[in-house]
Amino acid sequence: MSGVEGYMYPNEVTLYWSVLIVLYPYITGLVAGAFILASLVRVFRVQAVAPTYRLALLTALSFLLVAPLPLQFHLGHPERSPEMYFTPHATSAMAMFGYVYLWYLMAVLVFEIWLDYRREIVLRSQQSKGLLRLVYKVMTLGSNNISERSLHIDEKVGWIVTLVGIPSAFLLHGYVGFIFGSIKANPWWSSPLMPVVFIFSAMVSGIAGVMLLYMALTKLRKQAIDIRCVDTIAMYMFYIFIIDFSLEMLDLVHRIYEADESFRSLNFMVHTKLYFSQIVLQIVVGTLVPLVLLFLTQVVKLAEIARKRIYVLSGSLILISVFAMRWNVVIGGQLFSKSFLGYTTYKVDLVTKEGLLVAIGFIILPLVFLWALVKLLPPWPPQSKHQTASGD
């Protein structure tokens, strides 16, 4: 059979769970990722990426519009999902995703949202005209009270609710790598790192990609970027991807010196089949590239045009790096028979329903979402609580 070397079943021929279910724990985990960035503000009051800060938000809403939109494509009948909601079964992990997805949009994200940009979506509703001002007028929710006592109460309820969505932002993205963790079957996925290596692989790629959004629209508004802001997201996100890194190596030991029946189709694995996404892409350019450049700006006085170049070359290494490491976790775990006597490939064809076409298409859809949501609800007006200048 074409593709296929040394014995295989005729169904682990053929893998069940494509690119799309490779984009649904990238895009989760950005989400997380964007969240944490903005609890950075709210919680721990790091004011230095307070511009950030409503990006940040809007961004996590974007992006998590479109987190079960893979799923939906990749199921038979999507059309039937929403039945989860109706009869529960707490024994089934993507069952439970249904409950957690819901209560980080509704009860945290929006929520969130709406109590920061509740003065704001107030004068709006007041200023603006036609139908633009009817779809301020609904969602002020009927509340239009903005004096300085209700605003003081949004402020400590906003806190409260972030405090929540920390915790929230990490069982949504962990519970994937808990998906993949408690495969037993599949000695790729089987390692209780798997949920941790998850989250921190999700705020790093999430704090890069508001890193990277931020520079870029601040440009495209013709204003100065706030260096002071973008180095300190920076030396979060080299402090993050230290410990990410440090795990997925523990793991990478680990299963070195464990050495069990499995090991010898995974390093065939990694020195074929995946040598270019997981030595070349994750390793070597996604990571110790990335890591060697936020190093220097670290340690070492670089001007400020070339700490930003560093900022968005490594941010974009960073992302293809995370990305890659859902490929070789979600493709890579279905190339290989449970015997461990033979091998598949993936092909990625071009205009299917699971194509890569489609794969694009959710990829821009989010950046789609925060366009409109930057044009309704604009995260640096001048009277933003939590915009910040450049020499604050």
Contents of the next structure:
Amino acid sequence: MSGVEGYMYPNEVTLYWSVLIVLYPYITGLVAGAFILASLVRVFRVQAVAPTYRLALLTALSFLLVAPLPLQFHLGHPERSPEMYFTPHATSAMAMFGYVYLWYLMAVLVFEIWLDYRREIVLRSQQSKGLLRLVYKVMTLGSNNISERSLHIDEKVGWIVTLVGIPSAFLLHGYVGFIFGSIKANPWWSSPLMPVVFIFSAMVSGIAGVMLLYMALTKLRKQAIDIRCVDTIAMYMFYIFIIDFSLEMLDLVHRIYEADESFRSLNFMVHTKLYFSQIVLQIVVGTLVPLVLLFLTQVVKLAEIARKRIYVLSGSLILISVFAMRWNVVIGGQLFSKSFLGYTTYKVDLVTKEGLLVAIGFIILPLVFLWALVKLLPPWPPQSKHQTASGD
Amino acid sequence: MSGLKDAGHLFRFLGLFVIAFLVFWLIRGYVVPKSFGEYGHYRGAAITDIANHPVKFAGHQACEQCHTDIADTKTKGAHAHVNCEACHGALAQHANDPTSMTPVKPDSAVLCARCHTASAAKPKGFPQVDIADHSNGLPCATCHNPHSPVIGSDAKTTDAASATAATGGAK
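Can you switch from the form predicted alone and show the form predicted in complex with its partner chain instead?
Up next: the whole complex, starting with the chain shown before.
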């Protein structure tokens, strides 16, 4: 059989979880990470990163809207998927976390964004014209109360929402790792560290994503990038990345030390089929290089322009690395036989329902949503550059 | 009281939730089958639905009542424990009324390979052959009697069998 080496059981020859299933944890990860960045401002009071607060929330929302789409495209009968909500089974991780998704979308993200933007929404509903006016009117939910007191209440409630949002974000993304980590039949996945590793890599990727978006959008608007802000973001990104990397190495070392019956097979795979995506892309190019670069920015006094370039470079590498990590987990877990005697190959389709074009579409789609959201709810303060997120 | 007034918009958002929940509940009541949950986490009516499926397999006892000759051959051969319909396919309709349909004879070149193709995943003791090598492309029934496949075990083996086997077509 083409692409098969050694012995595969018949049901292992073709991979059922395609590149779209790689995309799913990647996108939810970006959501969770972006939200954590926002919470830095709101809950942990890191005022330096305030310029990205609203952008982070809008980014999280636009990616969250796209997150379930890869799953829908993967399903043979997507019209049946709502049954998961209608008749949920308590032992179904997918059903339970379906609710977490809804909760996170509506009660956390949309609510927090609404609270934060309420004053602008009300003002715009009075100033804009035509259809836009109607849109803003609907968004006010019919309440024009933007008195000092009501905004103060919003501020308080928003803080609570963010506080609740942090565990929700962890739960939302932790479950993606949980779903893989709990598959005990697959030694590549089955590990209680999986959700934890997923969460930390999610934070890194989300923070990198928002940082890059912030820098790109600011450039597009021909404004000055707030260097204090990106410095701080990069610092957090660096620290969290170190934790993430240590956890992944811990997992690796643990596997090597434990060397259970799957080890020879998995080890072989890492040295052959996954060599490029795991060793080269994920670990060397995507992790060690940005770690060294970010480390330099922390210890050496570099010029502003150099720092910015390093941030852009390492941010991009991190995004690639985390994608590679998802790829290695999802695709890697299906390349070897449960008999440990053979390996198969995954070839990405191009134009099928689960092909490369669709995958690229799902990467672009959130950016389109973000563009629309940014148009509707500009995340920048009108003119003044330094403004705390809570100030409006 | 003014505190409540200033928090009024929050209740509007809450109202959104309540409405969404009501809509959800309404749709749910409409789409979830009535008998869902009657016995367990599934549609209760599914049981009668499934019970009403027409029976497709007759079982070997049925076949043996009419095809006594074949049944006799088979019980003495190596395929004694392979069910008639494992090879012939579901034939309840034929067993109920033989004249209503005449079953097609299975093509042994395809049929036998389904079980006897050599593969590392099969237990060592199971008879398996490398099909291309073993049969030279001939249908297996040329040499083997499907109902008593061990060559020489059954006098009534197809005529061609003894001839071809003797020429060393097989190994």
